[in-house]
Amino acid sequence: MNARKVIIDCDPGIDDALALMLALASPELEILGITVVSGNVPVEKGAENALKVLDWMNHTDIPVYCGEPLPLVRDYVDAMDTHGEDGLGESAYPPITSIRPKEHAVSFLADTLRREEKVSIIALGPLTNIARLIQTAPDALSGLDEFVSMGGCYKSHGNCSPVAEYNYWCDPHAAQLVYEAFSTEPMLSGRLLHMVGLDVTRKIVLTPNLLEYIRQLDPVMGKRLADITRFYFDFHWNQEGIIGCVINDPLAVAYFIDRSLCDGFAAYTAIETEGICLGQSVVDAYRFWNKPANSYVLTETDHFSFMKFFLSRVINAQNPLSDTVLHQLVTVPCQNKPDYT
């Protein structure tokens, strides 16, 4: 198998940690490095969490680089209310001292894209590192193969405002710069940014029953997942009335590997940078602006196939009962409706 070369840009974060586990367990990917940005937690905490996942997955050979500590323009607002003070659900796993994160994520991105052929980026957090790359080294974009971003929403409501998803809300100016680059940068001519937004990620819910199934098949990994998601479970119940937790980022990794898991359409997308719609991804589905598409917006996903894919990689769930059990455990998530009474 010819593995695809990728850099994962992230802000670990509970669901980032799950996405890294999936990526590290997937032979289709050759992960050249992990770049970290401030988002769910400050960049230093995110880098420490990335090292923990690498240690769990026996991949401490992969370098981790610290990137941008602040958004391009707006004040930084973390998501530790969602992910815990440590970013991993208050799980209190000790730091990894045998390896340390490196500095200069943007330089690493630029150098790698210039040196290697056909390198893709899977971005799981705010797009600040990528925006800085475009600002400081636009020539490096010639080495970019594909770009997948977990962020935004089309018809779904937001998760940190009525209209905005957190990654783009955290640094809307960076998101807008990156989307616009896919319209204007010569090095990106003809390319589309793959937007894996809340329209599809909200359908990916790790439930208590699924977590117990994981613990039965792989007690060690099951305990880790239980430790880091307990906080996330509580947050989703208190905030959204969901029994379980939405795991956004792993879908972006899975989609990069297997395009049959999602479907969508090409459109021009812009990101709002001001006012009450700060961070909104405005998808011109009906071509009001008559601009060429700069994005491929995902709207549908097969949540059963995703969960089968995720479990087959992360805990090697290959036994003959796997499909039968999953059909019992995986149900269509209920999309909550506002209660105006």
Contents of the next structure:
Amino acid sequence: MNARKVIIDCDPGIDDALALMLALASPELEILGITVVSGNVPVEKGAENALKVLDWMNHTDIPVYCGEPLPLVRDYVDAMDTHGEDGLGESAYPPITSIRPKEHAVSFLADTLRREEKVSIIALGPLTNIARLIQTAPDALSGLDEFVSMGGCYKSHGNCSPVAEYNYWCDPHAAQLVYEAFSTEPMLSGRLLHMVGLDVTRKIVLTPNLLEYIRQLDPVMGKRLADITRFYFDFHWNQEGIIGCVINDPLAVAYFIDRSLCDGFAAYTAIETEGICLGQSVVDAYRFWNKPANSYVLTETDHFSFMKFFLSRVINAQNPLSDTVLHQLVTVPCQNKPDYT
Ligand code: RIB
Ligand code: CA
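Return the form predicted in complex with alpha-D-ribofuranose of this protein as a structure block, the form predicted on its own having already been given.
So here's everything in the complex, that chain up top.
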């Protein structure tokens, strides 16, 4: 089987870290590089965290590039309230000094897409780097194979406003530029941006019981995941009344590898760049605007199938995973309804 060439653009970030672990443990992928953008944490911190994950997974051979420090237009708003000051749940893992991040993610993206054939991009953060790539090197898009973006929401409520998801809310102008490019750029004609939004990622919850199962099977990985998710657990309980944490980004990686994990539909999508709905991904599911589809919007996924996919790769278990145990552990999180009283 020929591994698929990918560049992962991210803002590590706790769930980005889990997504990188999954990608690094997946033989179907040849990761040409990791590009980092300001999002959950400023780009320099994100790059440090990407290096930590590469070190944990024994993949310090993969280069990390620092990208755009600020959104295209908006003032930058981080998500350290969710991911901790260090971006990894205040787990205080020491910085990696043996390898350093390189500069200019956008140049790396352009050079790699021009040099290699059929490179895919899995974007797990705000789309600022990708927007800059389109603005400065549209010719390089000829080398793009598939594009998957964790971001947006269709029928699900947002996580930064009633309607907006963080990655597209943090840099809505970049998101709109990228979505529009899938409608207007000749090199992208007929291609779709795969939108892995909150409609599907909200169904992927890492719970205390799942974490305990991981710890029993792989104590080293169990401790590490517990260290970086504890802060995230507290945020989810306080913010949404969930016991556990929604791990958005790994689903984008899993879906890229195995499309059967999710289902959705093709539609024209635009991103609102101003007003109270700023950052909203407006999915024209019923073709009011009669525009050709530029996106494939995911609406369905199966928590059990994803968790089995994720755990079977990320943990180094002596014993095989038990479907019976996993079915018992994978339950829909207890989500409090909004309190209107
Ligand atoms: O809204 C969730 C997304 O925003 C995830 O990618 C998370 O890491 C943050 O980047
Ligand atoms: Ca992210």
